[in-house]
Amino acid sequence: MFFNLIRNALEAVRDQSERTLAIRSIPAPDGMVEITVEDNGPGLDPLIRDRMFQPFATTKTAGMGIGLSISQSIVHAHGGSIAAESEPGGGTVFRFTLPRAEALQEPEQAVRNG
């Protein structure tokens, strides 16, 4: 999934004179971490992004459009979610969550200590 949607991004910035990709991540609500993977690349195609989630939409010339829905699958298995915005003035940002590694301790460990 991390694989996935770095790749996208530097796909976003191969043609950009100058090219960022950062991944952050934070402490979000309900045991949760939240991860961002942003380029500076040209933003969301508006003729996908109500979609682009969704199997086989793609507009890449080569690709199966299946990554971004797979990443969703991924997510979403894990109670967590997954969105994308462009930028103002160009890039992406993809935001997802996931439970933090303690989180998923804490019910095995309060088994062991009750």
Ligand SMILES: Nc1ncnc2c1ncn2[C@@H]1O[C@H](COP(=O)(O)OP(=O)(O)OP(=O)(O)O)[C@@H](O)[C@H]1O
Given for the second form:
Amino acid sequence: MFFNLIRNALEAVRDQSERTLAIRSIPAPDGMVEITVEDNGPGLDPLIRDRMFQPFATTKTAGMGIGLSISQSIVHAHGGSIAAESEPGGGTVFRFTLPRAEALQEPEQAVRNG
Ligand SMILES: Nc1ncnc2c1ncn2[C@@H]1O[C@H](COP(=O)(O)OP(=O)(O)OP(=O)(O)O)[C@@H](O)[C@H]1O
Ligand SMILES: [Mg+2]
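With the form predicted alone already on screen, would you show the form predicted in complex with this ligand?
What follows is the entire complex, opening with the chain shown before.
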């Protein structure tokens, strides 16, 4: 899931002379954590923006177009949300939320499970 977003970011920055990939996590309300995956690629193609989370929506010649659809299913299954923003002048940020580990498990149980 996470890997899908990172792989997209790496594919997006492939043709940039200077490549930037930033991953951040910050606490979000209701026991969630917000994770952002940001790249300095060309940004989202306007033709794909409205349907990029749909299965088989792709702009890549060798793409299946399933990475984001799987990611969205997993995030929704855990009660989170996922969205993307194209930055003015290039770059894309994917932002999603998931429940924090301590919100899912009692602390003792979390320790026991490593
Ligand atoms: N970081 C990004 N920068 C620019 N466009 C993106 C980015 N991530 C996704 N996209 C756009 O969203 C489309 C759908 O992404 P998705 O991961 O679902 O499929 P894919 O990468 O094309 O194929 P795959 O099934 O191999 O993941 C991509 O084809 C691309 O146009
Ligand atoms: Mg992908």
